[in-house]
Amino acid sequence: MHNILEVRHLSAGFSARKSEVKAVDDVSLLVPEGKIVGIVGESGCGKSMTARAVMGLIRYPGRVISGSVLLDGRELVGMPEKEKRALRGSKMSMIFQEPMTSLNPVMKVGRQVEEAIRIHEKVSREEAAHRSVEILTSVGVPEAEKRCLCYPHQLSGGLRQRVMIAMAMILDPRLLIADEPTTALDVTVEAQILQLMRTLSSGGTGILLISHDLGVIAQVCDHVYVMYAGRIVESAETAELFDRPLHPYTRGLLNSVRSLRGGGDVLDTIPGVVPNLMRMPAGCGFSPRCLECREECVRDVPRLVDEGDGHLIRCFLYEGEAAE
């Protein structure tokens, strides 16, 4: 099956006191054509930084360290501004997390939503504003041509959050990436956004799904990574790592959500905080908070090993022996 994406053992951080942070630190994951990959995990964790540096989106003092990030077999990393730009939009979209502060606050959403076609396809200014009054509707928009001569504090979070989808998905992207594209909506809505997202799946594009929602991820995703402190620390076929989870962070997520661990009114929770990325512990970033925690967590970094059928953990429990 072909890739859309390939990210290849990507590390991305930030300049601080004369050292570097690592907010995504050696991540590797693939998006094939026509499916979804979700990545989960809790804030803090390095989602939203690996989205955007595969868009190519981190600005000074965030850089991409090393590592490589493939779009259909081309190299993104290192690429000059202007061709990444013409790629945005029209063969990579991404869905951002906070509505009111991606869309322009001086300018209408419906001239927004329409700029995202003429800049990429040679149309008039009437078509372009008929397929804009069709995607808000698609995406659950009412009134949609009203809807359109309005500014950004005009409309309530969740239309706003919808006229970001609409914009990102009106071009069918090779690529999508969602990062929380259901926050802010009622479950009807979110139900259309995630059958719409299905629909531009089996239409061959790739769609990489960022989300706290387990209940959204276990409901659409093929592949789901688990990242914490800036790692993959788990990565499964949907359906196995629900059955079979493996590390203690991802069992640890799993238990926190009623509908998924099943009866019970009492939640159980995972210990501690994410760690500070600018004081890390030297091994394994979860041990602070793992109850299975051993000496060689402590001590080292567990490297990603593969525990058959491409279902892959970073942990000492199923390593055996320390890293190298």
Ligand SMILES: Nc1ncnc2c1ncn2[C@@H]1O[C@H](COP(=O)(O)OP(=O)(O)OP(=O)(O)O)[C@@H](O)[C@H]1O
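Numbering follows the first chain given and starts at 1. Think of the rigid core as the biggest set of C-alphas that the two forms share within 1.5 Å after superposition. Since the structure is predicted, the reported quantities are computational estimates derived from the model, not experimental observations. What changes on going to the form predicted in complex with the named molecule:
When the rigid core is held fixed, the Cα atom of R160 travels 2 angstroms or more between these two forms. Once the cores line up, the CA of L200 ends up less than 2 angstroms apart between these two forms.
The Cα shift for Q112 between these two forms, taken after rigid core superposition, is 2 angstroms or larger.
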Contents of the next structure:
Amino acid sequence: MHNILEVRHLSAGFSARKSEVKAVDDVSLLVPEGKIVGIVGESGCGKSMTARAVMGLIRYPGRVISGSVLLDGRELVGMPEKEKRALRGSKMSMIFQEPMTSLNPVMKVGRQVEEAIRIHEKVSREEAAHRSVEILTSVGVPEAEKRCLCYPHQLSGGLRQRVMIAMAMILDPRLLIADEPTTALDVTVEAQILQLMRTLSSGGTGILLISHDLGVIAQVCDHVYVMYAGRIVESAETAELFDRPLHPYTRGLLNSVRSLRGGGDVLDTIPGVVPNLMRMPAGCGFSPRCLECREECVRDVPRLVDEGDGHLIRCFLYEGEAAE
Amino acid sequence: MSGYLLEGKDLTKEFPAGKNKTVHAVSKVSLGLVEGETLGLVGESGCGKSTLGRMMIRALKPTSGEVFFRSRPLTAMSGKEFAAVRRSFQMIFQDPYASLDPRMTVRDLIAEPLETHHICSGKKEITERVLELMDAVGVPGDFLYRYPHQFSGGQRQRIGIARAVAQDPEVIVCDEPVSALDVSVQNQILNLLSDLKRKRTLTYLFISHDLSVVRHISDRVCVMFLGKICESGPTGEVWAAPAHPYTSFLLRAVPKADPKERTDASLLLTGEIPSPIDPPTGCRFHTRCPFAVKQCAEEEPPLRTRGERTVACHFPLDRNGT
Ligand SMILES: Nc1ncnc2c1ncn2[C@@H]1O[C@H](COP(=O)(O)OP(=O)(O)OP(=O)(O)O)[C@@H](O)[C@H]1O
Ligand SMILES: Nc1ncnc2c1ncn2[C@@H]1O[C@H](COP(=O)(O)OP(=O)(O)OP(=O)(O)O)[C@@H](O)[C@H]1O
Ligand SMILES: [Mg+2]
Ligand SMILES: [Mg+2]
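I have the form predicted alone already, so could you send the form predicted in complex with the named molecule?
Below is the whole assembly, all chains and molecules, this chain first.
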């Protein structure tokens, strides 16, 4: 299958007082055509930073340190800003957690959608206006004609997010990166947005979906990458990952999922907290919280090894096995 | 005698919204908390959960309706009378970042309610009490002189909880206390709240839009839609067999962390949440309800009681979900 996005050994970070901290450390990932690929991990593990690095949107003082990002085979790292901007308007687009930050607050919603259409293809004003109502209706905006006359702040969070998705769909990008697109929304609206993502991917768009919600990931992703403290620690097809989680962190995460059926007085937790970037452990990032931590875990960083059928795992518990 | 520790009757809150318009945030809601229980309050964003929670402890004045605490009218008390019972109520907020003063140390943050309510005095005694509280919520004592920004979200929420229990309250309104946290940290905080409740006699009104959180923590649940309660009852029963179509759609929309159980798109609610400025006539849910008939648009369904459960729907679902 053709890979729309190929990220290879990407590292990104921040320069801070003579030293450099890595927020993204040697991340490799693939997004095939028409698939939804998830990145899951705790707050601060580097999910957004990875997304921004791909889009070429890392803000100062952050920067890409090394690695390669290929969009349909074209290298984005080092590409002149002007060319990258053109790609962002056509081949790749991104939806952010808070859509307010990416919509123009002083321009009516309809106008913003029309402009996106007119940037993409040469059509008349009237034609663009007509099309924008059509497309907003198709993403589930009720009374789209009326909503076109509103400013972004006059719409609810769910509606704003749908406008962003409509704009992303107009571009009909090869790659869509959605960074926690439903975190601020209610479950009923969230379910509608996830449905839209499925529709978009079935048209061929590759989607990179970032979330810390295992429910969201399980519902729509074909493949999942688990990230911890800047590194990919596990990666597998969604069904395989949920069936056979290998990394102690992934297992802890899956155990923390609460059921709607209740049960159990005390909820499972992963003891401890995510390490601070400035004080990263020398070995495995998860070692200070890991119940199965051994001597080597504190000393060295385990390699990402294939446990069979493309199920990748970065943990000494498995590294020995794979070598044998 | 109602048997409730804290009871709200026909609570209504309207906010002015300019140009002779009114936000009907909460409309004639009655709610009772039994001593020692956790009552969950769920519903979509903007349906009035926080407004209702704040009215229950007199942190917000209702437009109409009354609140009773141990059968005494809380809303009608004079400022002086209220001051005497005020320490019985506390609130824990969603945002552990915004609710702590960044210029105060942990010691001073937790000492503040102790001093305000004259619970103890003298620097040494207060510090000792602060250390006890830090221990109770699981924040290491050597962090006594640190500032909020030096803590993670989960630790800040623990500090917020220590502040809330410092004054030995009877009722705590927990307003989305874990929504801003990662799942495993959410669980740590939920365990802490359960643990504190076991050790002190506490009654919680627990506001959340996360149905699994509410299922875990609350004995009973009230489901709100656009300023009204549409259903209530023991959480396990309601979750297993919802009687109101809205509850049923809400439960079905929860993304299950199991790729083998993907939500069927045809079972999702469509349409937009109606506006509290101009709520629909009749049943407020009728514009989104696939089962709605003419009667639903015309007549408001009364809240009917069946055993421990209540439902406000002309055509409640039976156990098979129809
Ligand atoms: N300007 C900065 N200087 C130094 N470190 C930063 C800066 N901005 C972000 N970081 C750090 O980079 C790391 C990765 O951040 P990132 O936003 O990618 O996390 P995330 O996984 O998206 O988390 P969340 O779920 O909270 O959005 C974090 O530890 C964060 O504290
Ligand atoms: N001070 C105010 N002035 C005007 N309108 C208000 C005010 N406070 C709340 N509202 C409105 O009242 C309604 C109910 O708000 P409330 O904050 O109680 O909802 P909620 O259920 O807690 O929502 P969320 O889940 O987003 O916290 C909303 O439409 C809100 O915009
Ligand atoms: Mg992020
Ligand atoms: Mg609220």
